[in-house]
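Quick heads-up: it's one chain on its own, the form predicted on its own, in structure tokens.
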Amino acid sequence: MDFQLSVEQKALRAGIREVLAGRFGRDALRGAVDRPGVDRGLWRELGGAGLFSLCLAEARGGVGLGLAEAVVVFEECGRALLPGPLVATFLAAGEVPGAGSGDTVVTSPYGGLVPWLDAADVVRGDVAGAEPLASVDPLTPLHKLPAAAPVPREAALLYAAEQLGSAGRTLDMAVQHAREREQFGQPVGAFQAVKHLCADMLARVEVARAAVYAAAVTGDPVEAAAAKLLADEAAVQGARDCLQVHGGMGFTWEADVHLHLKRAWLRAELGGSARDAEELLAASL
């Protein structure tokens, strides 16, 4: 199979990633890390360009896409860091009014978790005795639920997305810093132990980029599983490797690579646990 992306989904792409730099640069990421909260505004502007609808037929005001576009779209907020439930409400356009059009901001428990609780407009799920929790990435608020609740396979695929997303980002980001940091006269990615981490970034990059793509087409839910975990370890090793090539720059606030990692963190618990897509992955066998 050819997993290429066509020349439509290569133009959302573009046109995702333009919106996204214009609306959500790092001066934006960063104010949200000063001011943590849903920007109404950035949200509704998201709904406007037709994030939430793309899966939903024209015929009820969507954009008619597949998942597969759907994929494309995740990876670049993933890309971005973009804050707020995009899954959950990404799959209540149709069945959540205002959820289609950004009005209204819904969030759902995945897992033992619920992101925004308190600053979404709807819950979809029980989420009965939800308790404040201490989130590791300042920008995604968290309460714990007292038992796991089931992730389906489309918000599983879509967290994968926005991991892959997120691994891109940090292999760029590592790549451009060891070109441009010198040390001994040389630029740091001369040396062998540098060359060897942002080969190994790419590698996980694009392993997971392919069965991410794979399992939107498919729909099949092992692969979707199986992408998740490639995912998630290309997204969270990916940051890890990126922090060392910055060097000790790299746990200091000022630097953006840190909350990549605290997001992938996150997302590998949000999109359902390894054990549960390891345990699925082994009945298939």
Given for the second form:
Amino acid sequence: MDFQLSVEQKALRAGIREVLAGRFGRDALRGAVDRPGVDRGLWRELGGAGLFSLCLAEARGGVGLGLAEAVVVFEECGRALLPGPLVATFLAAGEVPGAGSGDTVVTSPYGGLVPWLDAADVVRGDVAGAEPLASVDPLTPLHKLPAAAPVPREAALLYAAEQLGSAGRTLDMAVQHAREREQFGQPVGAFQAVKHLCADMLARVEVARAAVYAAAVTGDPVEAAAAKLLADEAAVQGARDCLQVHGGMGFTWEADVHLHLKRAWLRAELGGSARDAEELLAASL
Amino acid sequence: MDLTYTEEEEAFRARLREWLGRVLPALPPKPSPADWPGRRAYDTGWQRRLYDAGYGDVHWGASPTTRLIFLEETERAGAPYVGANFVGLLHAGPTIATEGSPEQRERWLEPVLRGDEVWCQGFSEPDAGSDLAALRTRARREGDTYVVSGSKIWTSHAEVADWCELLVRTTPVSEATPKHRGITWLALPMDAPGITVRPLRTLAGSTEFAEMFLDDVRIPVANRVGAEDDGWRVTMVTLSFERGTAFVGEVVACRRVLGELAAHARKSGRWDDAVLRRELALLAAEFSALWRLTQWNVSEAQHSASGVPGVGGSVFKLRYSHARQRLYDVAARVAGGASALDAGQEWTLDRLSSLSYTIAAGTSQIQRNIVAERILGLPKSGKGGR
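Structure of the form predicted together with the partner chain (previous: the form predicted on its own):
Starting with the chain above, the whole complex follows.
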């Protein structure tokens, strides 16, 4: 048993982090808020980097890696707050022409929602009766559906991985702010009330990470349900705490905190209902 | 990311499981918590059986993964916990193994592993709990002897211990000697003249720990582990063992209790209560993740050169101690009504003792400070930084 990232997995994480930092940094993120839409150029670049075809067999033009590697990559997407129907396109690789290469943007209904319906080239699943919704997340257009669609286990886990990345990012933002922002003559991070918020954020991230990675390795549906619940909590509560640490600044449109919180709420829904996950876990006892 | 065990590790697991299956049914019942000498004999007897079967050194001789398997299997089988051997096996032993001289290792380690000698912990004092470095028990040097006076508190197993891992102040606090320096780690023989032990009653009604008064107690300098005035560093080694791995096996036990709660709720009809059912589900998620976090931490320790658990143990302890309290609060709701208030019920006793988990071995507030300052690099709290 060596439950740590392998050398290859660490290299993969560093590689995707570098690509995203270069191609979707802070300016690009704020630009996307002002001009929402799928950036086709970026989509193809991500496809070229193997993001969508990561788990597709090499014989079929993919990278031939497993769910554990996919989780590492999606964690980075969550950190960067990368918009677009990433999960649906990823799961369509090898089945929808052009999905793996990033030439085709694919969306699917998950639960009672479908994201990016108008922007997608291909829709997999029944979206009859879809009605536009004023999405709370400025970076994710949404339609609501009359009936809930099932959420595949892999989709739930990939959303959980994104939640994990977002939780890690809001923790970093909170810690950086707590180190720099001074009040009463010292950094606010010296105050235990602030310190303890940050410590609890880290504890949630670490527990969620162990759960998400383990579920990706074992493929166990009960573990995946647990991972999703813990990652949702880490992302949503992490963003809330990050906002609190930022004080008034956190409540402004200019701070990125609200974008993380809104996306975290969204992913919690798209990745399957908490109720279903809890009932699955209860039934396993 | 690999969660599979090697053939060798699986063989160890199979051997252990087979041995437990053979030995446990013939084990006599555990004496009551009030019967300290009986408990000591029971706990040391169990340690001796482990030793004779080749499992004596599993807490600090074996690889971390082997230890993980040992804890998982013994907890799963319902084998006795370390009990009175807790300090010897999980604190003093690992500390002496890491920091002691060859003679000290020779003198003290084997008797712990054989279940011949029991240790207790003399760290905390009435005015030095979480602020451990504020301790005042004074040791004055007279030739080859330290003469020690002062008092200790929360000393678990003091009544039945042979040795005490004792922290004393060898140099008074001054501008030249901040409070974290000037502390020394000594092995105190509990039969030395001048020691008075007075049991303390816990809120659970038991007498798990005691106050200890030291009046000119003479301890040979040869009993010092580490250098004089270097006891704080030695202690940090001890505490990282305590926070890092001492609670690992209990996660397995909590998962077992969770299964028992579900079975009980199904039988009593309380399973139909969706709120209760889903609360059990959330605890299942938590303990499942804590078990995976344990494996993560153990893998990480295996990669580190020192083998000493890192501060990541604080994250684990923080989450685990609160989850354990939630577990027994939910147990009270599963039991329901009068049963929840019956101090004769095992779940009630466990609920009461779970209250110590967020205090002992560093309160949750101290753990959060450690996580924030040592992992996240936030500034230390100064005066007014509270």
